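Listed next as C-alpha cells is one chain, alone, in the form predicted alone.
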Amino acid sequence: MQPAPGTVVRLLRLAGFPILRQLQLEEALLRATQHNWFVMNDGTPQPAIVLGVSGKPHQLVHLEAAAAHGVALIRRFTGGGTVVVDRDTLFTSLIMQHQSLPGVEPYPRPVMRYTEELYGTVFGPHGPFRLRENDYCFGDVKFGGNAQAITKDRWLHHTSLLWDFQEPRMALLKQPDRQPDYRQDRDHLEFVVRLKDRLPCRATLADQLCGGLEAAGFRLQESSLAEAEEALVANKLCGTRQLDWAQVLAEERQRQQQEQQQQEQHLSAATAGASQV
C-alpha cells in the first residue's frame, strides 16, 4: 500500500525525552496539527508503568511492589495494554492523515497490518517477525508492543520496543486476565525477547526505520522539539496524566475493604439462610 504521491513525513528524533511528556506531545500531534509525524524516542530516563485509557492498576501491577520501587504510574490516551518502559525502551509514533494512505482503512486492524508491512523489512532479516494479535513478534515471543488513537481525520500508531528490560520490573505487572492467545498464559519473562539478542546495534535502529519509511515512498523532513511542541499550546484535549501513587494506593485500600464487607455480608446472609432451612 503506497501513499499518496509526494506525502512528506515530519520526522522528530528523540533521546532520553520523558515517556509522560513524549505521551502528551504525541496526542498533541494528532489533535492539534494537519502534518504527519514520526516520532522516535530512544529511551525515557525514569522508569515507569504505563497503562492504556481503561487499565485499571489494581488489576494489572503488583500496587505496594511498584510504589516501593519509585516507578512513575502513567495512563496514556490509547487503549492496549500495561508495558514497563525505561532507558533501554525504544518508542516510535507514527501519526497519519487518512488521506495520505487512502489504502489502509482508519481502523485498528488494516492499521497494524499496514506497520507489519511497513516494519518488516527492518525486523524481518533478524527472525520470524509477524504481527501477533496486537504485538510485534519473532516467532511466539514479543518484542514490541502497539496502541491506536483514531480521530475523525488522522490516526495515531505508537509502539514500545524492548531493547533491554530488567528482570525485576517486569515482575511489576500482574498476569492480565485478557491476554492474547498466543501467550498461552505465559508469564512475562517468557512471553518477551530482548531485541539486543536479535539485532546487531542499537544505534543504527533508529536510521533503519527511517530507511523502511522511505522505502515505502514517503519523504521525510526533519522537524525540530521546539516546533513540534507548539502543538501542545492549541491542543485543549489530554487525555494522559501521571497518577498519583497516594492516592492509587488508598483508592485500592478502599477496594478491598469494599470487598471484605461484601463477602462478609453474603457469608452472613447464607448462615442465616441454612439457619431457617
Second form
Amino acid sequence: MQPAPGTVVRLLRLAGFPILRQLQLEEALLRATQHNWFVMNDGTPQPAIVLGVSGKPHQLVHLEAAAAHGVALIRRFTGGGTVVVDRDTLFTSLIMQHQSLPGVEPYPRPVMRYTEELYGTVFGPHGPFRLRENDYCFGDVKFGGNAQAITKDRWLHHTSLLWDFQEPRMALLKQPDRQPDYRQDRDHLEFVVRLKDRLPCRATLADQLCGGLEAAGFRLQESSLAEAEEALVANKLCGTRQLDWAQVLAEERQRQQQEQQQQEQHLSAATAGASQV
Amino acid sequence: MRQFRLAQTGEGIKECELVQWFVQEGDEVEEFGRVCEVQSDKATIEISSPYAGVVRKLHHKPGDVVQVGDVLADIHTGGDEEAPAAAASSGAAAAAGGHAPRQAGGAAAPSFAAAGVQYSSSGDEQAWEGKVLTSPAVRHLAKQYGINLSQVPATGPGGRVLKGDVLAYIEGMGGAATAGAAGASGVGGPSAAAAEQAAAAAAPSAAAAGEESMEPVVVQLRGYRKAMVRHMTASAAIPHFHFCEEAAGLALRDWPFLNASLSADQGSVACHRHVNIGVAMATPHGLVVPNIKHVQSKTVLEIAAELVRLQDAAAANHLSQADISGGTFTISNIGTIGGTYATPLVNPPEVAIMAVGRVQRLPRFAEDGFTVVPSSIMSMSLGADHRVVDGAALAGFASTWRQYVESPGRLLLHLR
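And the form predicted in complex with the partner chain, for comparison with the form predicted alone?
Below, the chain from earlier opens the complete complex, with every other chain and molecule after it.
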C-alpha cells in the first residue's frame, strides 16, 4: 500500500493550539482543499471534552460536574466516541485524497488497517501495539482513540493520543452504552494507559510520527498555519462547534422532566389497569 | 421517480446513523452531488446521489438509524431513458461484505481507484423494461463520448452494460471510422445518426474479429477526443516524429507480427509486406487516420513530404480511399500536448500501436558512472492485440526501434 513516488503530504506542526480551532481547520482542509495533509498538535491549552458528531451529552458526560470544572464541551465533525483532552494530549490528523493511496479502499476499516500499519512503525517498538476496535492500544490498554470522515474523494483519520492525563478529568466521562468488547466493562481509568509510561521522550514522538510517513513512501512538505487557514475561508460546511453549557444544562433539565412525566404516566396507566382486574 | 437507497458503507456494516441532510425536499440535486452524511464505525461518510433530479421526499431525519437497503429519499429524475443504479453510491462508492466487488465489471467513477457501485436486490432495479441497465458512472462515460447506450452490446450479468463494453464500443467505432467526405459521396458523409448506426453495427465485429471494414463511417467527435486529434495533427510538423516513423518502419521489418492483421475466422495472421503507418488527423468531417504507405522504403524527407500532402488533402476534403485504407500500424504523438507517457489503444484491424511522448531534458549518469549530464529522454509505449502479439515480440520491437532512433547512422545503414 505504497503511494506513487513523490506523493506529497503537507505537514502542519502545531503546539498548544486550541482543539476547537484545530478541528475546524481539519474539517476545512478535508472539505475545501485537494491536498494531502498531516496535522500534528502537541497539546491544547485548555481542557475540553470532545463529543462525536452525534454523541448525546447526557449519555456520555457527567454534565453538572463537567460544567463545574469549567471544561469546554465541543462537538466535532467526525463520528465516534468522547474524549477528554488537555495540554498532555497529542493530536494527529491524516487527510488523504483517495487517489493518493489507491490500495486503501475509502471505508472505515481499510483506512484503519492502513493507519495501524503506519503508526505501528512508531509505537510497535514500545509494546504490543494494536488497533483494537477503533482504539490504539498496547495489549488491552488504550492510549489513543480515533475517528474518521470520508467524503467523495478524500478521507480523514484523526487521533487523540494520551501522553498523560488527569484522573479527575477522565472521571467526567460516563461509561458509554456502546463499548468495545475488549474493554470488558472496565472503568475508564482501568483500561487507558499513559504514553509517558511507555515511551521515553515526548518531543521525539512528533519527529517519529513524521518519519513514519516518510517511511510509508510520502514526501513531506512543511506548511505554515497561514497557508492551512486559507481553507477556513473556502469551507462552507462546518460541523465542529463549541456547545454552550447553559443551553446544554437547560436541555438536560427539560429532558429529565419529560422523562419523569412519562414514567409517572406509565405508572398511573399500569396502576389503573391493575385496579380493573 | 427514483428511490435512493443506502448502499453498504463498509465491510459487514448493516446500518448507519443519519447525521445530516445536505438537501431539503424540493431541492435540485446533481448526479454525484452530496446528499447526506451518515455515521458508522466511528466514521462520518458522505453519501452522493446516483441521480440528477429534484428531491421529493426525505424518508429519515437526523439521528435515525437507517438499515442498508432502506430508502433514503425519493428523487424525481424527469423521465430519463436510462435506468440508473437502484442503490445509492456512498461518497466513496460502496463495498459488499468483506470485499469491494468491483461491481458491474468495474463500473467505476473515473476519479477513483477503488470505485464500484453496489446494486441492492431491490425491486427498482428490475423495472427497466427496454431501458439500459447500467451504473451512473458508465452512463456518465457514455455521455462524454456521445454514445447511445442502447446500441452498446452488453456483457454484464442480467444484460448490464459494463464500462468495458462502452470502451470496446468506442474503440470499435474508431477502427471503423474514416472520413465520410472521401470516396463515394465526395461531399460530407452520411448523417450523424446513420453514421452512428453503421458504426454500431460494424464496431462489435470489427473490434472482435479484427476484420477490415469496407464502408467508411463518419463518427462525430466529442470532448477530449476532439482536442486530442487537434493536438495529434500538430505532431506531423515536428521533425523528430518523422525519424520515429522511419525507425518504426525499419523495426517492423524485423518484427512482422506487429505489422499484421488477424483473419476474420481468427485462423490465420496476415503479416503485411509493407509498413503503412497511420497518423491521426482532424477533418471537418471527423477523425481520419491516413497512412503513409511503404514507410520502410522511404527516406525521412519522403515521409515528411507525404505527411504534408496528407494533411493538405485532409484539410481540403480530398483524401482518397487509398490514403485512408490499408494502414498496418499507428503512431500517436502525445508529446504535442506535453504528455510524456500514454497507454495507446490498438486501432483495429491493426494489431499494434505506439505512442511517443515529449522529449524531456533530464539528468542522467554518464558512462563513467559518476558524472551527471543533461540528457534528452523520450518515453515510448506500445499497445498490442494479445491474440496476435506477445510481450516478448513487443519488447523486441521496442528495443530495435530504440536502437534506430538513438543511432541514426544505423538507421541509414539499414535503409533500402
